[in-house]
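Heads up, the chain below is alone and in the form predicted alone; it's given as structure tokens.
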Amino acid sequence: MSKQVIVVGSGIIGASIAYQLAKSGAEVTVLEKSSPASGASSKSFGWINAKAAETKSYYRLRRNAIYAYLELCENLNMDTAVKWDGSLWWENEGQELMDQASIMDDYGYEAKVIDAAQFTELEPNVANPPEECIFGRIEGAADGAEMVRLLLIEASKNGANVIAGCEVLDFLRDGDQIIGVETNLGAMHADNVVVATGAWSQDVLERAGVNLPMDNKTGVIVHTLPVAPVINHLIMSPDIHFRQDKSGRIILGEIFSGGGLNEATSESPVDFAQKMLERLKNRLPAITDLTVDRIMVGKRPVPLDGFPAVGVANGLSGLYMAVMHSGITLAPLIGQLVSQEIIEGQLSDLLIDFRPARFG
């Protein structure tokens, strides 16, 4: 008999896992109390990389996890959300640079350090080239929203149903065995409940009287309006980052999770756009039709020590979760380990230090 499971949240964690459930047999039902995409998974800048990785396990979660998006990219068509055009970063720079270069050729990762001459190589368009940056060539980048649109379309292809404006209210108890949740459309059975709401997971666990504390961060996202292609690779200098999509759009942050407003000076985030938009021209001088179409505010979900929350909650079977910063990045491996351990009992050694109980 397939096991029945309910995942909360239908941002690009949520899907991936409800993608590879369904995929691997399960009933699954997509609880979602907005609408899909409707949290970070549609606000942010989508750098997939490892390059980001605070530890030698973390960087061993987030190298894997491209490995997923490429096994992902073969078995789907992904066209219309991932691009693989490389990084050019130098964020840091100087000795910081070199030390950040050194770390990532001890873990193997597939980056070199290259020249002004050769950065101006590959991007003639970009102005002031840096003495030196490091070049990521297996990178690239995700549109969260329609790649939440496709997990979603492929989880329903497999059986999945999704209900959007369905709020839980409720976890359903039978001792310390969850068996479902109440919600604003009434009760709900299940042998799993997979928490997958971001930013709002704090909260929602709250209700089974489970603890994750998390430092969310406010972030904000511009894109312009389309214009001819003129950068090849995602650009990560020490001001602004930005990468041009598909479409022609220029998506743009101060940092790759988009930067906060300046609360000191009650920066608004149309102030935000046009300093950065500034930015953006100073680098692009060439380019003079770059205007702001759209600001992306949007909360990033970040548990309070940085690094993913991902396994059963303390003391209630049944009740698991998948919470973390840079999900775009993680989703596609996050949906493989946690439908192997729901499916198959099979824990993952990858998830060894990134499991909930770390909060007690």
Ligand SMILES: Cc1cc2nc3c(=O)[nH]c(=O)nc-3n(C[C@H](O)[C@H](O)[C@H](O)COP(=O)(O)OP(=O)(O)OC[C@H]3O[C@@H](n4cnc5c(N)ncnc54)[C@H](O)[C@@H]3O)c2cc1C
Given for the second form:
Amino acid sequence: MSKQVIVVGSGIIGASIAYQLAKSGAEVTVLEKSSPASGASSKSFGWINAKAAETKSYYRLRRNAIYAYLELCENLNMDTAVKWDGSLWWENEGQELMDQASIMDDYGYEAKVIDAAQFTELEPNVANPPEECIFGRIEGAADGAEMVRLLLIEASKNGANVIAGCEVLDFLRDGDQIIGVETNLGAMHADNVVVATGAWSQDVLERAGVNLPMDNKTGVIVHTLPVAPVINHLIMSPDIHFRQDKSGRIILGEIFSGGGLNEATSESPVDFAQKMLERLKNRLPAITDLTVDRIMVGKRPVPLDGFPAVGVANGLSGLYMAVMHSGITLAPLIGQLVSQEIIEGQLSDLLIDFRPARFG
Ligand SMILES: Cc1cc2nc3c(=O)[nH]c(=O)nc-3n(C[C@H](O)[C@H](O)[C@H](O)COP(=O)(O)OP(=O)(O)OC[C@H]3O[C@@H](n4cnc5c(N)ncnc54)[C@H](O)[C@@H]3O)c2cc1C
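Counterpart to the form predicted alone, namely the form predicted together with the ligand:
Everything in the complex follows now, all chains and molecules, and the chain you saw is the first one.
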């Protein structure tokens, strides 16, 4: 008999897990309190990369995630969601950039340092080329909302049901076994419940008595109105990140290392977006018609130590969690691994350092 699995949350992580589980024969129900992709997944910069990995095992997870993306793009038509442009990254400069390049080299990552002349050949419209930057040629970008849409269509084709407007309020248990959920629409039973509720996960898991400390980070993404093709790669400069999507919109992301929206001083997102646009205009002086279309403020889901939390909740069988930042990069791989672990009981080595048990 096929396993019944409830997936809570329909961001990119829940959608990818639902797709893989349904494809493997599970009876899947996705419960979403709002609408699919209404959380961080639609407010993401969408950079697919293995660069920003602080440890070897996290690098291994992220590098394998890029393989999983390529495999997903071979099996399904993801053309409207994914673009493999490569990235040009110089958020740090000088010795720091060289040190980062040497770590990537040790890991065997497909990235290399290029100089200003090579940069200008790749990006003739970007002003002030850096003396050196790291060219990550295997990297790309995904539109999180479109990924969710496509993955949920495939999940549904494989028999999954997606219920929007259904909020999980509590968990049903039989001793140490989770056997379902209590929702605003009533109780629902399952063999396994997967919590993929992004930045809400600490609160959701608390209802089952499970501890997942989180330090979520607010982030701002700005979309411009479409312009003619002007850049060819993801550009990760020291003061602004930007890329152009298939429709011509330029997607702007604030830099990771400080300079974000200052909630403490109640900085207006509109003022902040204008600041981001000014930085973009300095980088693209030839483009005179750059106009802000949308400002999106999202919450990055971040377990307290910064690494993913994926696996069975400590002390409870039947309850599984998949909570992480860099979920746009990791989703296709996490979907595969979680499905294998739940359906086949086959534990993945790739997840060894990312088990929720580390939080006790
Ligand atoms: C500004 C910004 C930039 C980012 N840039 C990148 C990047 O460049 N590269 C990258 O890889 N990652 C990036 N990320 C991170 C990435 O977007 C997230 O890791 C990813 O989207 C998380 O997906 P998720 O499915 O876990 O969560 P979400 O997309 O937030 O989905 C969680 C869902 O759970 C639902 N939910 C919550 N509680 C309940 C409940 N009780 N019952 C039912 N449903 C519930 C919510 O409504 C929501 O739809 C960025 C994030 C932000 C905010």
